[in-house]
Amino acid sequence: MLNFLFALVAGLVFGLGLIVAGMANPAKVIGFLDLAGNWDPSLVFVMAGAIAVAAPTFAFAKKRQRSMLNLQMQFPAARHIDRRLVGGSLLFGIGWGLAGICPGPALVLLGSGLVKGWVFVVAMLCGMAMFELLDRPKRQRH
């Protein structure tokens, strides 16, 4: 009940923080990725807080072998760049570009109940459940 509790805290606190900084807002990403026409650099300074929060508590959990909720750490194990890697973030770039939404704000936009972020996490299960799908060939031969 606890890991839930600090479960629902954390992603309150996470969505909280990506309408203040405007991330659950498309237009305003679209606007920041628009670097060739009327850019608006304002989230540089919403990534940046952010690498400044999360750089040292990486650090300081890369340390640690349980969490502060008794719990394992998991980090990724994997250390290189690979097709699937550079594949799948050229995916998350484009749609991120052209839709202004990535996963964290459009879980914001559906508790909102804007059309714009069921439409995309409706899209964004199916591309999951696809890729489910295709990998899990792979996965069982190794």
Second form
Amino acid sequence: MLNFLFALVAGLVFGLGLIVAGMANPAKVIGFLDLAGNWDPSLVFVMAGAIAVAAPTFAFAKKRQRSMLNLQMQFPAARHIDRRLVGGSLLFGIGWGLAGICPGPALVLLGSGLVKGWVFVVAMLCGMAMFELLDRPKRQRH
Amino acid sequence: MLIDWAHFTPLASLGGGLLIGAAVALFILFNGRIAGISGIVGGLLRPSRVDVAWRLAFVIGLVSVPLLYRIFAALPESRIDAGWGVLVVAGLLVGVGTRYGSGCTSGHGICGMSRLSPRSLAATLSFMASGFLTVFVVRHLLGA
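Could the form predicted in complex with the partner chain be shown next, to go alongside the form predicted alone?
Time for the whole complex; same chain goes first.
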């Protein structure tokens, strides 16, 4: 139950951060990605602020076996840089550049009541579902 | 390169970043998990449906923020310039791409970089590069 509560609070704080940072405004994100035009460097500050808090926390967390709620710590196990990682990320970047929306802000836009945000989220969920359908048979074969 | 001083918000963006960092810290310390949004949402679409409760809780938190924010203040401007067709294509690409690439701006960009993961660095450089290139093509070559 506490697990559920902390996830809810983390989601709330994360979303508030996105709004305060300006990340929930796709036009501003496009302004950051437009290096050759009128460039808005604000997003660099979002990354810097987030990493400044997260980096020391992860350094501390890595040494622990269990979380504060006594749950198993789950760090990604994959180490190799492969075609899936780079190819998937390149595709994601194209979508990000086209709309100015990545998954976190997409969910915030859902609550903002922007119809275009809803359309994006539905398309994004379809994309994720497509991955499950395309990738599952492959995983089972291995 | 010209700096868009009119829209540049270093302090607000830094403050927002600190909040995002705090959320990430809370999540790893208490739930023992990486706060990667595409992974959290994608997990809900898995046939095995593991850990539905906390995933849903995180998503409910994110979606509720604008609703709660409105009780205290007007929401800041949020503008989506992309047309309907482009939005659908963009959404599909973000959905498929983040799942194949095992993460997005949060999981790779913030959590992975903070963990000094070479894999996340490669992913972040990849989506940043194609993001920059896409906006360049759309805005400056196609003139949209």
